[in-house]
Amino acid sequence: MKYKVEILQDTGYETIEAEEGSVLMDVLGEKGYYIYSPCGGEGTCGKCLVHIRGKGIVAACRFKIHEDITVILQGEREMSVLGAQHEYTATMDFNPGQPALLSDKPVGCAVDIGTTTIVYYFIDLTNGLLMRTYVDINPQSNYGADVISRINRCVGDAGAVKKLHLLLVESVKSNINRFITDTGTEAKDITAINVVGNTTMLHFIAGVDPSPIAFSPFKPVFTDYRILNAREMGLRINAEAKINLLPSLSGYIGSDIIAGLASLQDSLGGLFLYTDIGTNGEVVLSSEDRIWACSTAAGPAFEGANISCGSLAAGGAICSYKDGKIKTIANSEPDGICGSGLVDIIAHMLSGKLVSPEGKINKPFVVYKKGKSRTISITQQDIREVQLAKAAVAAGINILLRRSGYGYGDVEKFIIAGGFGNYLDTGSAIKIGLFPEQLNDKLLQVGNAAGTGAVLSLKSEYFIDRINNILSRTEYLELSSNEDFMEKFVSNINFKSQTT
C-alpha cells in the first residue's frame, strides 16, 4: 500500500508517494530533501526533526509511514540552529537510573513549561532516543500574558492557585494521552516526568501559591529539587513514576535557565553571555569560576503579546520580513506577527528611515494587506513596546558586565537560547539594539537549551550534578534594587548601538 506525503518548505510544496512502513528520512532523502542528521540516521542525535501536521515534531529517522501525512521541513536558519545545538550540547553517558527499571519498555517525558508555550519530549529510556516532541499553548494564557499577571490573580485567592495548577495538569494529561494514542505505548510504560520552567510555572505545577515572587524581597516558596506524586495529580502513568521538578536559582531565574546552562559543553570555557528571551529576559554571564545572572522585565512583546497584530509562533505568523518579502510559519496565509518577524520588520523600518532613532513614526506601517478586510500593520504603540523590551534586555547585559568587571572585548561567545532566539535573525536584533553590535561575530543560536537540559536529565541521573555545580557558582543580581539599572534602561530606549 502507498500513502501520500505532502512536503511543505520555504520554496513551496510537493506531494510524493511512500510505501507502507517506509522510514520518513529515507523517503525524503530519495526525493532530494536534505534533513540535518549529524549521526547519519543512526538515531542517536535526535536532530533530524520534522514537523508532521497533527502529530507534532518527530525524528525523521525513527518515523515510519502508515497513513497520509503532511511534513513541514525546517528552513536553513532552523537547520543551522540545530547544528549549533548539537555541536555545543554536553555529552553525557546514558544512565537513566531507576525509571528505566520500572517497565520493559520505559519512556520518560521531559517537559519545558514556558509562560506562553509548553514543550513535551518523549524519550525511550532503553536507548535514549527521541520518540516524539509536542508543542502546546500554555492554557494559563487567558489569565495574563506574563507571570506577574497570573501571580496577581492568585493574591489572597487559593481558588485561583488551584485553577491555574489544574490547567497545567490537564495539559500534561492531554499530551501524555496524545503520545499514547500516536505510538501505541501503554500508560504503565511512562516511568518518569522531568520538568523545567520559570520559577512561577514550577510553583503552579506543584500547586504552590507563587505570590511571594511578585513582592519584595521576591523570595519564592521553593527553589530546590522537588518530587511530586503522579497519582495524586491524577496522571495515568506508571504507579511508581515520579514527577521531578529541577531546581531553580531565584524567583526569576528558573530551572529552565539553569538546565539550559548545564546542557552546554564544558569546552565552551572562557567567558560567555547566555540569554533566553521570552516574557522575561534572563541574562547570564559565565566565567570559568563564577557566574552572574539577572532577569529583566522584557514583557511579552517578543512572544506576540501587547502587539496590535501580534501572534504566537504558530501557523500563519509572519516570522521573517526581508526587503518586503514575507515568510510565515507553515507557509500559511499571514494572520499575525510573531517575535522574530516583529524584529525583522522594525529593522527594515529603521533601514528605510520609516521610524526615527527615537522610535517615532508618521503613520502605521502596513506589513500585509488582503482586500479591505485584512490589514497587518505596525503601530506607534507597537514600536514603544519593542523599545521597552529591548532596552530592558540591553540594560541587563550592561549591568552584568559592569558587576563582573568585564567588557564586551572579553566575551568569547554570546549564546542565544529559547524558541524566540531559534528563529531570530541576529542581524535584525543588532540593528534594533536588542543585542550589542560589539558581539556580532560571537553570536551563537542553540535552540531550546532548556528542553535539551530536561532531556539530558532523563538520560543521565548525573545531570543533576552539573546543575548543582552551576547553582553553587552563581550570584543573582536583583535589578529592581540596582541603582544603575534605570540609567542603563533609559540609555538603551532609542534604536542605537549599546554601550557599556
Second form
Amino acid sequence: MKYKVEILQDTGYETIEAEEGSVLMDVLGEKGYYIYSPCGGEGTCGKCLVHIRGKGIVAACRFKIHEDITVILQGEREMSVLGAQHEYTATMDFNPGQPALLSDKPVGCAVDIGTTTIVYYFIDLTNGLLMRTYVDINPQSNYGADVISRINRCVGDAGAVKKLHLLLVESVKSNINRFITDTGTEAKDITAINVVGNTTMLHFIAGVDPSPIAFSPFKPVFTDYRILNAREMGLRINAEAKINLLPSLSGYIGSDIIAGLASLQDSLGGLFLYTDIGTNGEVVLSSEDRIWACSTAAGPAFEGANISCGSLAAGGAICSYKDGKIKTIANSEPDGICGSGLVDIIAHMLSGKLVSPEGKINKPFVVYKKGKSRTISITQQDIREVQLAKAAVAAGINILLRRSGYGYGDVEKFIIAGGFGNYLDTGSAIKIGLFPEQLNDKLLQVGNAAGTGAVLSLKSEYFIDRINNILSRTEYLELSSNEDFMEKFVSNINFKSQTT
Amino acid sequence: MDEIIQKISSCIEYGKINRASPYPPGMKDQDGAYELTRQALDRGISPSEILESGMIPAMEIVGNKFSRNEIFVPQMLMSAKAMNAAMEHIKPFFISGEAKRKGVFVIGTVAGDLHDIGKNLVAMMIEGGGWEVIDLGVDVKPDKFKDSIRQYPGCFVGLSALLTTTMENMKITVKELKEQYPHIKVLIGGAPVTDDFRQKIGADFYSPDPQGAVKYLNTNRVLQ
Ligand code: B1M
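Given the form predicted on its own above, I would also like to look at the protein as it appears in the form predicted together with its partner chain.
And the full complex, kicking off with our chain again.
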C-alpha cells in the first residue's frame, strides 16, 4: 500500500510516494529533504519538527505514515517568531526559585494561550535553556473563532464552561506528553507551568465562567495572579507543581499583553507604543511613569476572517505581495490570503491607484488564478473590512496619545508584537494607515513577546515584580464610553494619511 | 426645479456642510448646505419644498450609493452632517406645523451593547428621509423602549446589536415589546444580525443597511 506525501517548503513543493508504515523522516531523507536531527532520529532532540496539515507539529523521526498527508517543512522564520528573543528582551539573572528545588532535573513549562493558537515552551530549570517549543491549534476553535462567540456558548450553560475548560487541559496534557516522549523527561520532573493568555482564556483554563467579560461593564471574575493545582486539574506531573496564571489588567487586556510588556528591556525607557494585533488589537502607550492601555476590537480581518479569500497564516496562504510577486507560506500553491499578504496587496492597490483613497474599487482585484475554476481576489467588501479593522487600531493609537497629552514626535519606539505583526511588512502597514506614518522609523517587530514573558517568568521568580510594577502604573481606557472614539475611528477609515 | 434646491441637494450628496468646511476639496470656498438652506428660505421657498425636493432625495441617493458599496462610512457621515446643517433651519417649521414629518422612529442599541456607530448612521439616514427620530442611545433596556412607545403612539422601533452575545437581548426586547404592543413594528439590524434571525425572533424587518430601513418605513407608514 502506497500513500501520497505532498511536501511544501520555502523553495517549492512536490508530491512523493511512501510505503505504509514508513517513517516520515526516512521518506523525506530519501528524496533529499534534509531534516536537521542532531540526535540522529532517536526521538530525543525534537529538532526534526515538521507540520502535517490537520495533525499539527510532529517529530519527523517518530511519525509513521498510514494515510495521504501534506507536510509543511517549517521555515526558519516560524520558529524564530516563537523563540522570540531579541535585543530588547529584558535581561534577568537566572533565578527560578521554588520549582527548581522540586526535582534534580527540573523542567518548567511556559504556555501562551491565544484564541487561535497555543504555544508551549519547555525550559530546563537547571540552566534556563529552552528545550522545546510546540505549537498547537486552540482546540476550542470549533466553538467559535473569537472569544465572544465562545463566551456566548457559556451564557447560562455551566456544562459548556466545563467542556471548554477540559479542551484546554487536554491540550496541555498532550503537549506535556509529547515533550516527555520527545525528551525522555520524567513527568515528576515537570515542576511548574506558567500561563499567559487573554483574560477569557485564563478564565477557561481556571474553569471559571467568563460570561461577565462579554457584557457591559465587562468585568472579569478575576485578573489577579492565580495558582492552580496541577493534580486537581488532572495533570500527572510533579506532585507539588503549581500552575501559575500570570495577572491581567482587565477583561480585554490579558496577561499576554502585560507579560509581553514586562519582557521588554528597561533601557527601552522613554515613551513607547506597544501593540499586539489579533482579533482584539490591544494598544498600549508606556511612559516612564504612567502607562495607558486600550483594546480596539479591530476584528479578525487580519487573521483572514471575513475576507472572501482570507485564510489563517498556514501553508498555502499568500503572506507577501510585492510588485505582483506572490510569496506563500511554505511556497505552496496559493490557497488564500493571510493578514500580512492582505496588507501588502491593499498597499499595492493603493500605489497603483486600483483603489481610491476612500476605498472604492471598480472591479475585484485578481491576485492569483488557480486553474480555471478559482481565482483568489480582493472584493469591495474585503476592502471595507480592512478599512474598519485598521481604523479601529489607528483610532486606539490616536486616543491613547490624546489621553496622555503626548504627540507622535514624543514616541521613541513603536513595538509590534505577535505573529501577524511579525510577518507584516511595515511599509505596507503604513501605506494602508494601520500604523501612523509619523512613526515610520520607530517600528520594531519583536515576535511573540507574550510567550517570551511567560518564559522569563519561569527563569526568574522576580519577573512577577516587573509585572506588578506595570500593572500598578497602567490605566485602562474603556473605549466603549469614549466620546472621541467615533470621530477618530471614522476619520481613519479612509486610506488617506493619519490625523492626530 | 429651483437651482438653489438643486445646489442644496448636491451639498448633501457630497457632504458640503457649510462655507467654512474644507470638505469635499472640490467644493472649497462655496456655500454649503447650511447657507444655501437659509438663502432658499429667505427667498420664500417653502420649507417642505426644500425638504421634499432637495434634502430627502439627496439622502436617498446617498443611502443607495452606500447600499451598493460605492461610498462608505465617512462619506455617508459627511452627508448626514450636511443634512443636519440644513435641518437646523427647517426644524422650527416642524414645530409651527408648516413642515411635516412622516412619522416617529425610535431607535437604540440593545441592552449590554455599546456599539453605536452603525445605529447613529441609521438614525441620521432615517431623519434625512423625513422622519422624526428619537435616539435612545446605547445599552437600552426593553422598558426604555416601552416608555417611548407610550410617548409616541404609532411610532416604529429600531434595534441595533453588534455582538453575538447581545443578539440574545435583541430577542428578549422584541419579545417583550411584541407581547405588550402587538401592533408595533420592530426593525432590526447590525453586523451579526441576519434575516433568518429576524424570522426566528419575530421581528418585522431586517435590513443590512440604513437605506433598507428608510424604504421599509416609507412603504409601511400608511399601514400604521
Ligand atoms: C434598526 O435597523 C437597523 C438597520 C441596519 C443597521 C442597524 C439597525 N444597525 C446597524 N445597521 C447596519 O447599518 C450600518 C451601516 O451599514 C451597519 O452598522 P455596523 O455597526 O455594522 O457598521 C458600522 C457602520 C461600522 N462598524 C463598527 O462600528 C464596528 C467596528 C468594530 C471595529 C468595533 C468597534 C468600532 C468597537 N468595538 Co467592538 N467592534 C467590532 C467591529 C469589528 C469590525 N471590524 O467590524 C466588533 C463588533 N466588536 C467586538 C467586540 C468583541 C467588542 N467591541 C467592543 C468595543 C468596541 C469599541 C468601543 C472599541 C468600538 C465601538 C465604538 C462605538 N461607539 O460604537 C467591546 C464591547 C463593547 C460593547 N459591549 O458594546 C468588545 C466586547 C471587546 C473589545 N475588544 O473591546 C466584536 C464582536 C464579536 C462577536 N462575535 O460578537 C467585533 C466584531 C470585533 C472583534 N473583536 O471581533 C449595519 O450593520
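If you superpose the two forms and keep the largest set of C-alpha atoms that fall within 1.5 Å, you have the rigid core. Small disclaimer: the values here were computed from a predicted structure and weren't measured. Positions refer to the first chain, counted from 1.
Per-residue Cα shift, Lys64, between the two forms [Å; core superposed]: Its alpha carbon moves by 19.9 Å.
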